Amino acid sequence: MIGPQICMLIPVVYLFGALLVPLIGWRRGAAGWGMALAAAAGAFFFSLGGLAGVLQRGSLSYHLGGWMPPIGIEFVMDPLSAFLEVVITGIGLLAVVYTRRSVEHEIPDRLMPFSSLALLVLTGLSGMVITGDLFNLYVFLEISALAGYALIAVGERPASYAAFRYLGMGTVGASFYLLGLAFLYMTLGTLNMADLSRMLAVTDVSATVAVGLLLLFMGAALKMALFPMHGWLPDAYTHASSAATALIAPIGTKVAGYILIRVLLYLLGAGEKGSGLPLLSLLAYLGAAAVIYGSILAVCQSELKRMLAYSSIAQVGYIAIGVGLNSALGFTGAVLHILNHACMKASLFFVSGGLRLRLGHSRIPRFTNALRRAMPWSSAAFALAALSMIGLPPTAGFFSKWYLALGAIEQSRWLFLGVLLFSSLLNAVYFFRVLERMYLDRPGIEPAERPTSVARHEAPPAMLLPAVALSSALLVIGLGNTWIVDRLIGPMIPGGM
């Protein structure tokens, strides 16, 4: 029998794992990494149990110390949070598996501190999703952010500057969020999400509450890297180590998107009240701008990691559009795209790290079709994830874009439909540019211009298997999208949509 205590076990396992890693691995980093792997596997197991319990019994709630909310701290697993916990812990587990060989290659002698920091990031991300209190969400937000700054700083030479820039902008975002909490608490006297939802359902949104919500919106949007508050992301993802990027990029910004979903659609309520808020329309238009901006900038990049970083800005825009549409179809597309993009982007960054290990670089102009012979499985994993990013059926990426397009058509929001179609074309441009070099002969290149450092073997299994597993999962998710939408996403659609 799955009890409500499972709600708190996920962040607790990560937190204790992060504390034990230095104790176990202070002499041998590999031993600390083994502890991190065990903690990540345990958290994934508990998240699956929590999702099964929610599907069977409905939402689970646990009150720490027996203190009832709003005084006590409450952890809640509802369909949305349970679903996202599985996404976070699943990607986190694969990222920890990937970490060992990647960190040993790019940042030797840093495996133990890296593993501990990775678990702290996962502690914060999982806690943000599962907490039932907006202030505790802020606490977990800062835990993940502080550990994330450190992870990014341990990378290439410009990584420290990128981390400092991220620190500055992240601090601004956290300050906006905290000020927003102060306005809400000053007016309503509680920060418990269930209490806030009940109060906002029976009262009009006052000016003070509106300012508080705007500040929450700005703080979450900055953490989400939503255009035009995206400035920290390209350098952070490009110059961080491959293992750090593979952990943060797929799930970090998505959890910030969860904050917007929780505040704008659950606390305020969807339907008539939600549709009258300019924040939702603003979110949708900023998302459309992010999709176009990120896609165009991705086309211009010659470094694979930087191309994927700008692609992430565009993909965040899809989620923003789905939430901003304020409809069941748009919500379905947004939540489904959180899952799809986590798998797609993690697989792509996993492959990028493998290329850096074997080739010593990930510069697109230096790729040749020797890659498909030297690294056939890595090339295939990249190709499948890229096709899903473009949105070709039956991959998972097609179906989230399909629901977003249906949501735009349902509301006659033709601008957003045009953005979705145009962005898919741009996605095809920058991904097919890479696939062309990987798979097609280019007779115009002289033999002297071909790179001589191509290793004639695959990436190590610990780096290859997570990429292949996630790329394969994109087909499984695509083919099983009806079950996911009906059984998992359907129950979490806010009332009034």
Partner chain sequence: MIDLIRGHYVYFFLAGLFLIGLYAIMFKGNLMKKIIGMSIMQSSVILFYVSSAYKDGGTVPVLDPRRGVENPDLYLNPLPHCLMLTAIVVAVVTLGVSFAMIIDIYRNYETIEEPLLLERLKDEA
Contents of the next structure:
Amino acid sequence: MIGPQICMLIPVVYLFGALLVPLIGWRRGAAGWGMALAAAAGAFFFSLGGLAGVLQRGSLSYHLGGWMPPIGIEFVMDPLSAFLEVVITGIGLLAVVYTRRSVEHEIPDRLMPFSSLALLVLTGLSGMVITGDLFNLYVFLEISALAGYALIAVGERPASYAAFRYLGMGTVGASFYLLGLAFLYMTLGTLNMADLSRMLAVTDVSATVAVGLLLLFMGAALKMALFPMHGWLPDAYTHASSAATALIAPIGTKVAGYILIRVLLYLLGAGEKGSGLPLLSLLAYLGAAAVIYGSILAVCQSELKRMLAYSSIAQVGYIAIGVGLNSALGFTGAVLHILNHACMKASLFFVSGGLRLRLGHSRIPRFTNALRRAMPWSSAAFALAALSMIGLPPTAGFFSKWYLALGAIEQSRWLFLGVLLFSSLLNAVYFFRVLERMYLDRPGIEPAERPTSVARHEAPPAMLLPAVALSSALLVIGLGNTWIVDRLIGPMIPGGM
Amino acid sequence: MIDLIRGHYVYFFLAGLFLIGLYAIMFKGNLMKKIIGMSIMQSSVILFYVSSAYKDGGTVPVLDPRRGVENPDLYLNPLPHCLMLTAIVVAVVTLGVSFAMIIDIYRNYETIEEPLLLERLKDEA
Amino acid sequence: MEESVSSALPLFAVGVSLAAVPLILWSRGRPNLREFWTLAAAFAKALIVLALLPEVLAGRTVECRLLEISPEIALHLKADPVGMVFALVSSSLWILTSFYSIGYVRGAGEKSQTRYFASFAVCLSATLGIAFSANLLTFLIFYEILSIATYPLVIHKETAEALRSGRQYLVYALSAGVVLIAAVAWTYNLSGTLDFRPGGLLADRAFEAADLRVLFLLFIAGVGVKAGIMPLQSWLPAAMVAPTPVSALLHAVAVVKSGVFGVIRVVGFVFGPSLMKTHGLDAILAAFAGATILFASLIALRQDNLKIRLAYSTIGHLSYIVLGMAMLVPEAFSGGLLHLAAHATTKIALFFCAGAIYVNLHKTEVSQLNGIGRVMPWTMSAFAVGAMGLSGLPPVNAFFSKYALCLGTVEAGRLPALAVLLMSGLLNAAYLLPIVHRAFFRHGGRELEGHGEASAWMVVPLCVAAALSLLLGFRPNALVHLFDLVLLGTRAVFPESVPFAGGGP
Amino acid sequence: MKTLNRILLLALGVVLAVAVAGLPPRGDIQAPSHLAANATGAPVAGAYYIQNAYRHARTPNMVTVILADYRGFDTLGETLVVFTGAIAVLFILRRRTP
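Would you mind giving the form predicted in complex with its partner chain, to go alongside the form predicted alone above?
The complete assembly is shown below, putting the previous chain first.
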């Protein structure tokens, strides 16, 4: 029987894994990596169990130390957090599988600390999602952030500076969050989320509370790289090692998005009360700007990882639009897009790491159609994920866009509809640019210069399989999206929508 | 007005401190100065919590047998103190990690002045 | 209410060519085996579609409801008379195209033949999916799949020009896709359902006139790109850089026909004749279609490249069908449906001829065709049949569909439309028949000596296509009861009236 | 860009000033975080700790009790942060093998 203890198990498995990795892997990094893999698999298993438990019996809540919530810390698994846990631990597991070969190639001799830091990132992210206490959330946020800064800092030469900027922005974000929490705590007297939302329901939202929420919003938005607070992201994702990017990019920003959903829609209460503050509209407009800005800049990039980074900025904008629409359909689209984008982006970054391993670079102008012959499966995984990013049916990407479009139309927010649709075209532009080079002959090269026969030189299975698995998952998610929407997302739609 | 200032001067001061820290992060070119700014900002938040714990007529939250524990107004609020112990540790560790990064940056580019650094990055790319 | 039968046959019809794709890819090293899969899938597909025919002719629809893909909206396939017309046309012509493709790509020594055949199979799956879609979302999904699957075919030659055309095609197709998404989502918001219904799913609801007009324009822009309605047509001539069987696929079998079929669905099954009439939407559609017919015919006159001339001819003929839809009378509706089939058989014959000429003699321009009728008599006779058909001369099938369209314009009392049809008939004759004349009655140069017909792989299919055009001209109900299907479909959309009460073809 | 940032900083200052002015005055024993029960009737943590810490843990220092017991998990997180820092520094500063 699945009890509430399962909430506790997910971060704790990661936590002890992270502590054990240096002990086991001090001499041999690979052994440490094995430990990390075991921990990641365990956490994935428990989060599936948690999701099943939530589906069966509704929200689970675990009181740490046995103290009742406002007194002690509470871990809560409601439909939203259970869903996100599965996303985080699933991507986390695949990323850890992927890590070994990639790290050994790009940053040799650092597999042990890398594995440990990867588990720490996952500890932080899973803890942020599952905790029911706003200060505890801050602690987890810092754990994941610090480990993330370190992971980003090692890679190409400019990585250390990129990571420093990430650290600066991240610390500012965290300070904003903590200051906003101070305002809320001083005016409402509690740190527990459930308690706080009950308090907000009975009291008027004063200017102080509003500013407190605004600060939380800004803190989360900085972490989420929401336009115009995205400055740290492109450099960080480009210069970090592929394994680090593949771990952080798909889920890091999503969890920040989760904080926004939690604070704006659950704490504040959706519907009437939520629309009283302009924060949701602000979020939606910033999201729209992010979508356009990110997509346009992605078109201009010549380095694959950098292009994907800008595309992340845009995709985060979709989530922001969905949340900002403040309606059931928009919310559905946003949450579905969290899942879809995690899968798509992870797959794309996995492939880009594979390219770096085999080609030694990931610069788009240097791709040729030798790639397709040398790495057919990687290319196919990339193509499928790219089609999903563009939003072509029946891949998953289409359906999140579909719900977002329905939500925008339902509320007659034509601007957002236009942005959503226009951005699909921009996505098509920057992805087809890559696909064209991957799959087609480049005219202008003399036949003599073309490689006549290209040996099969596929990425190693441990790096290939995660990408292929995620890309195939996109089709499954696309066709099975009703099940996800009805069974998983339906119960988590905040009251008042 | 006087009441406002008497009751809130600390908070105004701390808000100012927060902004000073933020200013340093945004505008200072030297990476060490940025870190100092970061530290100032974090300290201001920590002080925010700590000063919110203060109660007129309260004493430190250590059991005083003469006062008893029936009336919570006689002790300062212990919760923010505890929270800030954690926040301080976080701030310290952040400092440590950022120092490590600065060392790494210096190893790679032999400068920690941002304008110079950006130039060298551009040259490299 | 119409009766319906539950069966997996529509799903098989869609899936059979998709199932062939892995086999085609797997046997990429063995061309004969690879082509065997293509042909097997083509025949299997046609047989499955034929197996659906008796039920549909008996007035029942065959449905296959798969998993839900959005709450309340299933991936839903349904074979109704109108869809059957399109399915029959595309699946039977796929057989011809497959044979022809084999001859063509081998004859012309094309590269990447595996990709070519695989994409072709995906295209056909999508086309059947479009034909059998029971609701707008299903339609949209297959429509987008078709867009993407056609792209590798358009850029097949991988020259700079092909890439440019490919990009242009993608921009048009994907823009149309997003516009269509907006239209479909909006429809769902307005009506709460997306199921196609004869007579219009929006018909019995009240709307703001302005909203409805914008929605209609979105739909027409969405499907109009594929249907080549001006001013959205420019990708089509550009896509002529593709190999000829691809052009045949684009023009006759799948892509543009899907666009036109989309117009039929939108007019007959989304908006419905009555709603269109009340809001004056028919006039908008008729104006676009009429202008397209005239301009396309005029432009075609000035083209020297045979394939581009045929491309503009296609643009014009598609708008015949659209114009028929815009008349909102049963005769014109049936005429449009008949023309969908008639144009397919005749145009495919013409394109096959163009391809045969290219492979055999490497000639692409009209002015080079002097005297080739003597070298390639079978090919050019088939060309003559097609040209006669498209010019509206009896006894080719396109004559009768055009006749029905004219009848419809009279019935609807739209004389300008009638004038457009007659005028364009003359223009068609003016740009097609001179080619026949050149081929048979002028003397060719010396380079023709020593050449004969193209390979049988190509000549047989094109003769079959021409023969089909003639056969369907004499007996519209021959082989597959096409005419009965058309009547059934028309009656569903216009329940109160009897088409061709005053005598028809 | 720089001017824009200055303006943003200034705006943030104004916003903070407004917010800060609305906080309960420093030292006010009626501030929500100091009360025994909040508006919904739920107990407020601060006062609960003062009243019960000694009873529950036999430790006079209430902050210690919170740190080690009531909110012990925060402290575990804090320790983990230190561990993270250590691993992070190790990761960043380990010299590349020549």
